[in-house]
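As structure tokens, one chain now follows by itself in the form predicted on its own.
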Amino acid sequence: MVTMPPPISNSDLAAALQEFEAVVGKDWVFSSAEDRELYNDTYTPFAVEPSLQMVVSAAVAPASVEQVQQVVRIANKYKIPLYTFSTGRNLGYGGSSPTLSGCVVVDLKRMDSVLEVNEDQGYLVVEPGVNFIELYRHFEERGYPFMVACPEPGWGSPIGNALDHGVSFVMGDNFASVRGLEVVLPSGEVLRTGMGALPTGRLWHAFPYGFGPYVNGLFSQSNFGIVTKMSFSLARKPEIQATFSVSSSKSDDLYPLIATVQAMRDEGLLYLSSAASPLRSPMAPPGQPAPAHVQRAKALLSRRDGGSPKEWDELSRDSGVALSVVTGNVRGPSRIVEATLEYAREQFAKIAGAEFRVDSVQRFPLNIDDIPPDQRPQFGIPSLWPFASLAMGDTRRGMYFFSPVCAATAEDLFAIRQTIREVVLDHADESMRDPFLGWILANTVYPKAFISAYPIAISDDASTNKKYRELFTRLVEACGEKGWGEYRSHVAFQSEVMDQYSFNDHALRRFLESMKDAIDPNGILAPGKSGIWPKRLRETQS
């Protein structure tokens, strides 16, 4: 986890900064201690251990593709490592801090143009500095008939979010909607992918492929280039959007509930779904004693077996709290939505005792005041509610996330929860266990996989933070051994996460390292990103 600054002389750094100033202007090169502090991780797992933190040596903010090219060429000249971000708002996963201390940050906030919105073909072209809130305003002011595929929260960049495999409640997997990319390579050359490689590029943003290998994915979660433009396919605003839920007081009903909702996903009837076990996520109201059913639930979760189905069923009946829940989301013309809801009701009626209900039906155009802030991202309306809600609790120094992925089946969901429980019971102090023993909502933004994000609190105590980091590593390793990998990770742990992808003596990593060495021989772009280290740092850092 600990990274050391690369061997850069002060004179080389000073010379590079002077040349950066000649390119972008003196006002857009930041090297004072006060400026550098703004680029360090707000939620660092090393909050009270400054010697372990990943810190920047300076920052530069280019305003155009041409300026990015020149910055990259200057960095090559002095072998200055660069770390690029779009808006730096990926809090919980590293924010704007680099994967290696001593990097010069390339801050793309000035490249903030919405370059094109094509209504006929339903695509968008943006620069990295555009954020979801600005994009939403752009759409609404001009009356575009599209939804913004914003995550929670909405202050990040569409490009940055997609490149880190972020998700939304509008499109699900946001990278899946990417069409064309413009990329500044480590050499300073500009590459356009797909049909953009044609000099005219008429279909660059409408058709995802060109000729030869499809390379878009090589620039996601990688350090192979700096993306300066990206196009996305867009979701049109529907006539109606509706959400239904199905609940049961039986533990074993989660199996048919998930199977049924997944079948509807496979049929193309739903665009999102989720599964949860509310009773297995025992929460007491802030500042109030835990109700009896919460205490009973925590006692079961603290056991090695996590409680038997019979015990959970009894607790659900006694408390009146649902034990197994799935949700489904449907949108489209009113007749289609109504027919889909009726079909869903019929399918779930086959599960004895399951309760079907329609939770929300919203007709477009929306009245934003009718939609609670925490639900707005479901309709393409950016919100900062997740951070506001966290501020109401005891977040102290913030948090980072353990984010495993499992198959969208009840079998896999129960299995990964049991693996997590065993690790926590064996290796975590009692005061650390609660967030991991309970069940976190599992979203199926990907059609065949559940993703979860367990928040790990950061405190003012260095020994406690170290214990959490050690627990994080054990969880990553235990889940990795059983085939459940992390889909994204805080910058401090990316090499550890990549270590789990070890099939055939780490063939994937070796392939990526070969590419890194070929296209970035000086190793200047984001050393260590996703565990991909350049040759000159590989032995000391990986």
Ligand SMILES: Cc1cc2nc3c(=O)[nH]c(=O)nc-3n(C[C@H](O)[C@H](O)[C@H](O)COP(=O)(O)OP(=O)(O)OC[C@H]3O[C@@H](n4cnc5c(N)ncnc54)[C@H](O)[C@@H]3O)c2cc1C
Given for the second form:
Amino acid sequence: MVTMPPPISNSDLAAALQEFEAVVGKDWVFSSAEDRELYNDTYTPFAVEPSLQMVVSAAVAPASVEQVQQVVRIANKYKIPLYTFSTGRNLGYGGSSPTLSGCVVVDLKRMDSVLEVNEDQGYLVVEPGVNFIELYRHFEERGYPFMVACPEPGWGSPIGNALDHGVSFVMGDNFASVRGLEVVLPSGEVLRTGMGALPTGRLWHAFPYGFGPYVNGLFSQSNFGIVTKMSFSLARKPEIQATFSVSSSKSDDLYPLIATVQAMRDEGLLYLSSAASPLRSPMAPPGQPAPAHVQRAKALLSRRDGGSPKEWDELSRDSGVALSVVTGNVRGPSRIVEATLEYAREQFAKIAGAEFRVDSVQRFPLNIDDIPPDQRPQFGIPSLWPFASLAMGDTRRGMYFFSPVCAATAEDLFAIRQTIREVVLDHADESMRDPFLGWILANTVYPKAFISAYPIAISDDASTNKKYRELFTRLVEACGEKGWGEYRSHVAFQSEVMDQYSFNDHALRRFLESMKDAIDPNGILAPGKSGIWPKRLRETQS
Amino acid sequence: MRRAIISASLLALGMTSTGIALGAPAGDTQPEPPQQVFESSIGGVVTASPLPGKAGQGYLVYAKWCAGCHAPAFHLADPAATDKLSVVSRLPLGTNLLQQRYKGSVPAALEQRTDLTVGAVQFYVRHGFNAMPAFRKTEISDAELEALSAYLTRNRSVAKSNE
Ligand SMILES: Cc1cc2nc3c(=O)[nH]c(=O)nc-3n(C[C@H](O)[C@H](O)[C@H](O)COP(=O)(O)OP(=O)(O)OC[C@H]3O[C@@H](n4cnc5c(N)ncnc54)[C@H](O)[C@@H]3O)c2cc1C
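Given the form predicted on its own above, produce the structure of the same protein in the form predicted together with this ligand.
Whole complex next, starting from this chain.
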């Protein structure tokens, strides 16, 4: 839950701010009320409950690794908690807001150099403040043959997004493409991971492991350091990028459909896949009466058993709306894509009645004017246009995400949807249920797992927001009990999400806490990030 | 990646109706000669504005940070194909919401407004509005904000001087 500021003395804060100013310059320390507001979470789940909102006591924006080191040393001297972001656009998961009220935010947007693009070896080295849109310009201007692995919104950064285990249409799992890291540790010392630890660091970006434990992951979703450089494998622009979908009007077909598309993933033929159920995602155009099949679908979804396969099959037949759908994404040389699509068609032909369609074939170089802007991120072209989909609902206050992971099988998908339905029927007012009962897209960014991100709209009504937060907690707990943890969470809920990962009396969290105490004895870096609290705050938090 | 990747199904380019044969590369694939380009939040890049001074600089700030939500409606070359696009493909968030709000009494796309004031531009950039977050000074500096204001209010002075 929400945390209160730790006991920071005002005089210590004032002294620290003065020293920060000496390091980064007066213009880059922000402490006026007006400037601090720029660091609030625009999509806070506590929109109309100001006393519960996280606030920052100041922000400091260093321009170099050395400045970051000095900021960290000063914070240690005065025991001022810091919270770092790269571009601070983590909307839906906390935006630029810290995990603990009162932190001084370390805003790395000014560290915005693209340090290297290696065309032969296909890697990129960037500083944290480079955002996707800026990186795209860099590639275009110099004619690099690479795609930008951007998520839907383009104003975030390769480093910030990857560190929060973000996902893109190009790479899927963005953290999986990370090579080497440079990190400022809580002591202020600089560490380079993998081959970067060799004095020459020549192969820093070629081989991620180096020798000894693989530590890159310790700096993701964590509070063990401030990442100041990171390298990534790049995806080359293909000759062709294509998407296919396979639909069926039978509920049980979802089993072989998912099994077949995932088998192609295993064979390395597809770089992304997904599963959906258009009929089970009943949506009426805003302001218009719902068509009959939408009403019938809603009635089935609201029933405790979620409707029998037979009832769904009938509704699908009557309405002509597909019930079970999977998609696959292919890219590469034209001949290979063609053969892969042909092979896919053959594989899916084994499922009687399933309809295979090639939905999109794009040839590179792209004619960008042919691609609607909301779809450009799928081709490695960052944009902000995908926000347009927010107009489909009331999201004036934004939203946050409930993002559980399940196995990439139809069994698990049906099972998690059923658990969510039961929680929602038992605990949510009728007006709150629809978004959770309908089937949202299940993405297999990860080859073996689906992630679903349920958007929870924030409203102007405090009691509704509170009910949604309570529902969120129940969903986290009910899913956690069955093994479906969140892959990521809004800063306000990270401790409760981590609570679910409790095997052997929270051995994982205790291990992380031991590390935290050892490397950050003053507990200055991002206290509470992912539920990892430093010793001095653990008691007050529990 | 919340929305369906299958929503990308609109671009059936280069496909034959029956099969999967992808055909030959279409037309000229020579890359353009390098030129200075700037960021666009619509997706892609823009070239410098012919507008002089601050308004010209402000156009680049607009293109980088604002256009992705506030640009005019998107059109394909073919009007019939444009008509088939979803609302989400045609209208960015800000433009859609401002259209609903003002119902045509002022243009929904910010660039076309003639009534914006410097104060209003600065207020919205630094405070945000509804789902639009505030922009920090590390993203849009005070000087860039001034240029942006000059760009978005350029038609105001034209409108006034024509009165
Ligand atoms: C409509 C909508 C659609 C979205 N679609 C997607 C999507 O497709 N894919 C996706 O992944 N996300 C998506 N998001 C979530 C989010 O907007 C993006 O993931 C975004 O890229 C994250 O913000 P950022 O890149 O600015 O990261 P930041 O905010 O900079 O960083 C995120 C977190 O990582 C840590 N961190 C960052 N930098 C450092 C550092 N240098 N050292 C140590 N720790 C650090 C901090 O804890 C920080 O809070 C979506 C959000 C919305 C509202």
